[in-house]
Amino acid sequence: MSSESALRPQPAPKGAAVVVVGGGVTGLSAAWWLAQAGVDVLVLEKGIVGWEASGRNGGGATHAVSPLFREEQRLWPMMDELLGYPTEYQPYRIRVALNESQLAQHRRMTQLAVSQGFETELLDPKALRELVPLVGDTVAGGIFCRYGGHANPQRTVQAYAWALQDRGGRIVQHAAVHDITLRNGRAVSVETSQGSFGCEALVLAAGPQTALLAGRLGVEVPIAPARAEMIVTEPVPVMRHGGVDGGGLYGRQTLRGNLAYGGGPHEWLEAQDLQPRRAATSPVMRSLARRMRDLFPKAAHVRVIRSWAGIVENTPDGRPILDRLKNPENVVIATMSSVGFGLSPASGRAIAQLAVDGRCNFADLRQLDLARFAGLAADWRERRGWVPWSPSGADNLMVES
């Protein structure tokens, strides 16, 4: 979403039954599900909705390790109809293996989906090249996943926002939260740069800022922020299936034919260094371009025409935190650990249920609760090497796999 005019003007609210802090896909989806259920809901966003990583990611929707996976897969094919606006969702994913070791790794990774009843097909090099003509002649093969898919992040954010407004939900942009008022063990209002907004329940879905906001409630949420980057090429001939991963890269081919890919290395940040819209860096762009050349050698001549940078948050075990707190008992923590886009239809539904009912009725979220980090060492980031990059610390970079 490129401008504030993308949202329709609305009367200034004083509060809502549920206030959602964070206008990314997770917060917008949760708010939309709440509005669908007739709940009075308000989204507060410090900048412009979808302006961070939610609108600048690979667009993948394939997360078999999540307890929300089955719901993710059920909902995505329906989202255009449910929202009433296009997300450009396309089904299926193809995992490309450049060598036998990668092929074995892909087979292990897809086995979890197979164990849940989803289908895969092992592709020999010839069959892979027929489906993905941009790969090279020396590939080891691949796996065709008859599940998962991808969508356009910017279109999807827009769809959530418009659908939310259609159902009476409200959005206030440029409303940076600076405090949360508590009374009798409950959050009762959110103090922002645009005034105070009352609430009966509060959802903190503010990406990397979630930990800072939870800290104001005396709650520690262990996340490490990092800058993620994407590059986009000029269009190439459209492949039959645009969702292709491999070589540690994730992304998609757009409907116009552009290749949009990311995959690190990413720059670790401190909590106070979360400025929006950071420019992409040349070293990271060169790394992405080189690895895209390895993945798609028959597109090696194609120019990179733009790049994106956004900030993502990462929990110690790489899994989201979806939990309704016991104190304050009307607050839901929702931080997605870099997988928020694809899981957003399912996570939004789960968050809405946590906010209203205190539990999710379609998935077991116990493995995503905050209590699993009880006793976490204070220096957990340092132990993992998840500390800000410096010229002498080149290994302080994260590479997505």
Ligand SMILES: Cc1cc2nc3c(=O)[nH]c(=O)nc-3n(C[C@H](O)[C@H](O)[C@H](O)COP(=O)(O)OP(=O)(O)OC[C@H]3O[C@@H](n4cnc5c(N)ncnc54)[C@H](O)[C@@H]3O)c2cc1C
Contents of the next structure:
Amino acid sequence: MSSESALRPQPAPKGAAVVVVGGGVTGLSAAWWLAQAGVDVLVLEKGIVGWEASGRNGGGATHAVSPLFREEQRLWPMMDELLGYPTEYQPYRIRVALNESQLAQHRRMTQLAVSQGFETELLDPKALRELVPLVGDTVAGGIFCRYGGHANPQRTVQAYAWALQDRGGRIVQHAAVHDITLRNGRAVSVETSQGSFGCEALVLAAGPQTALLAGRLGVEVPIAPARAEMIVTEPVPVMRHGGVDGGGLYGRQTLRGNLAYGGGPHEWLEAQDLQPRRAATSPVMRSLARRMRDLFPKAAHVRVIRSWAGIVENTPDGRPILDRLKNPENVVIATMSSVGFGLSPASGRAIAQLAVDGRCNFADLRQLDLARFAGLAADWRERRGWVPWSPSGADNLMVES
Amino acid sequence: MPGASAAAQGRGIDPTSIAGKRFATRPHVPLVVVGAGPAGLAAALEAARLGIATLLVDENPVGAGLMGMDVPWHFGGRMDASVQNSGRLIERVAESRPDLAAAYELGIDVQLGVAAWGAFANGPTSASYARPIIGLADERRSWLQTFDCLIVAAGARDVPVAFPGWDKPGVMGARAFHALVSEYRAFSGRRLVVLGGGVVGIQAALAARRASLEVAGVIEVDAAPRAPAALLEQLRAEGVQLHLGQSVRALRGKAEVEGVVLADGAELSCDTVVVAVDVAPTIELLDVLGCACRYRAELGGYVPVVDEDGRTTRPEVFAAGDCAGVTDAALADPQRAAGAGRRAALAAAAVLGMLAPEQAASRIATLPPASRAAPADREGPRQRWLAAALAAGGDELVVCQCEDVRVRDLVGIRPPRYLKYAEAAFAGRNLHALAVDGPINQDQIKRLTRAGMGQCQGRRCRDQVQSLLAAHSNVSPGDIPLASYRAPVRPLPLGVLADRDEGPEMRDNWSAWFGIAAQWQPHWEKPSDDPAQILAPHYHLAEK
Ligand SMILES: Cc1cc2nc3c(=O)[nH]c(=O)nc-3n(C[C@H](O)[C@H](O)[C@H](O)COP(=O)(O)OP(=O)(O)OC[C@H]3O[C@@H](n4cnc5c(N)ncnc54)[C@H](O)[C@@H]3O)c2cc1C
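Other form of same protein, the form predicted in complex with the named molecule, not the form predicted alone:
Now the full complex is given, and it begins with the chain already shown.
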């Protein structure tokens, strides 16, 4: 935190009423909602919009556990029209069960949405095979969810970015915020690699770097970053519904026909600084391929053409922090705790309201406040093993049979 | 159990994370050499003579399935039926590389028909490898191999050059042509036109003549020949005509190539067009490993940052031969690549502790020095070919075959045609406008337009997309950051990539997403951090 000296020049005029730090889906959606409401808004992004987790995820938009679920479900079918650019959004999900116990698990999870008034339909193996011809002959069945969906991550990011520019909002890329200036208990400007930007209100939606920035305000945001990866195949004939997952995997078939899936072990990383780094993929991709082959035995010959990884942050309970701080009181903290793509239409709206009105009028965000972590032990990451791990000797290798 | 030590220190372990997972690997080898061309073979021989146990892999002969996808080179469907017989092809590849016999004799573990599809080592976003690992595969299965040192001698790849009709079968690349004609003896064409009057093009024409193929002509966009006089003399002696200041205006033929129409209207009939304007370094594995790469126009594009002995920015990884940079001198004389291979092997021997650093240095000093001749400009001719293609094909020219991306789609950053979108919204959207918001990045454009996203893994488009992005944002090609390579750098069937030896640590702790119990509890329930909950079965298949 740099406190202002009387001799320093006033904050540069190039700021905005609301400055959003972070051009991922969370920050861009918030900025788009603000621009829609006629607020003068500016997004600062250290790289390219959507360059981190927001452009590298599974595209899933089905989060029945979240207080933002209802709004997520209400908004997605309208997003292409609201934004004016295609997001590749497709409704519905199909949960494939390879055995009876998986079917029971899917039932339990989908019950969450059913209890909130959404519909599901049990699919027997024959009905499932008609919808998802790639599944095998021994599949136990599935559940068709008449809710949820998926979209294309980078396309969605770009749609937010362009829509926000179309409504008068601004985006400055390649501007890394490294400090925040306070005056009279308010954040008045952010300091970046491209100079200072003044603000009346500030939104920190910087993904894994949110902790670092909040730290400049003396506010501790407990998050741990981790790397997660996915693989994608060449295109196969397009199925009626692409949002098919199960067998320990999440993912989707793109409208082009590619099968993109993830799951399995993540890798915890050190707290993230502002250095750009490309997240690497790992031999875990072979375990992903194995599970894709088991989920889609009829696609065993289909070729994997690429993999990618992204870095996401998690809070200790895995739930987002969407909170307007008490001090400085013009700052909103927004981290989605590793599940933020699908919720972005709703999270952005909530953040915009927090920034302008101080409260969200369509969802109960009380469980998502920062105060719930007040008593957290300083070594919470170590206690949970949410820290980088290195094998000693050669103990993570075994000679294959 | 790896977890035990952490627990003993009073630290938790996250069972759904990478901690404690094991990867099944083949028995360790100190040195892996990728590529059994002149550089890789020389490196392996040098290492073996120093007593280093060496694994030498080469993806030749490439499987018929991959050839059909134009991977790793642009085969253009010009394989004959003999490519179905992989045993016979292996024999032919071995015959075409006499030094392989010496490698077998020295006890080098030579594996032909084995492709390196990935490489994994500790770096800025991964710390979980006990040793660096390379991913290998043949047609039937994939496996992992640990190593201490890696010498990448992956050679050169085709550089695509579009022209109207270049997506028809019968249009192929120079590297693929070399494989089919000189190594596999499995080329199905009879009469060809060669594009490119530089060393690459003339070598292709001469190879064709040696194989008793007809060469209808060599086409060069520049008004003056780009190849050394001696090569031009050989071409003349073969009676092959060099058409200077020409390019392809159109292709003749419906289903396949039947001929070309030149810019001046002249027509040449042929069944194959060999695009031999240039070749470029094959840096896939090096980029995947995180070795720094820089654009060097005079070395054929992005190349690894290396010193004279081929050391990359990773201490255990070396690059030798064409994959470290393509020059006319090296293309004309394989001994240069061999020298680079030997230098890399000696430097690697020092890393492996098989030679003292001074010993390695003094042996390297006895080798002929790396060439210091100023290399020729490789970017200019490529740009002029592209300009000619744009003049002939205009906005409708296909730049990415897999995803059917035209010039206008790329320049206009248009979504693929199967998406519905409002054309009006895109009216002001194009590369120029996007460049106002910051430098153009090829990976970003790939995700928006799909150019380079297809099953050939961008092989038939990456260079010309890079050039077009540069031209439309008023920068030079080297200002466009390298479009990232990702494993698997060869398209592998799910059933081949699949880990058949997965350990119980992986299986029993598999979770679709982080195994954080409260994350999958409904928001109206108080978050639980009960560790027993975390591995409760339904979290393994957690919905996202
Ligand atoms: C492999 C994978 C699969 C996933 N699958 C799904 C899924 O199916 N469904 C789902 O809902 N979610 C999924 N997620 C999670 C989802 O991608 C993220 O939760 C979401 O993208 C977070 O968006 P964000 O905008 O909050 O953060 P980010 O995308 O991390 O964006 C933060 C931005 O802030 C910028 N920034 C950081 N620091 C600074 C600074 N100091 N100055 C300026 N800019 C800064 C960064 O460059 C970045 O662009 C997945 C994630 C991964 C990695």
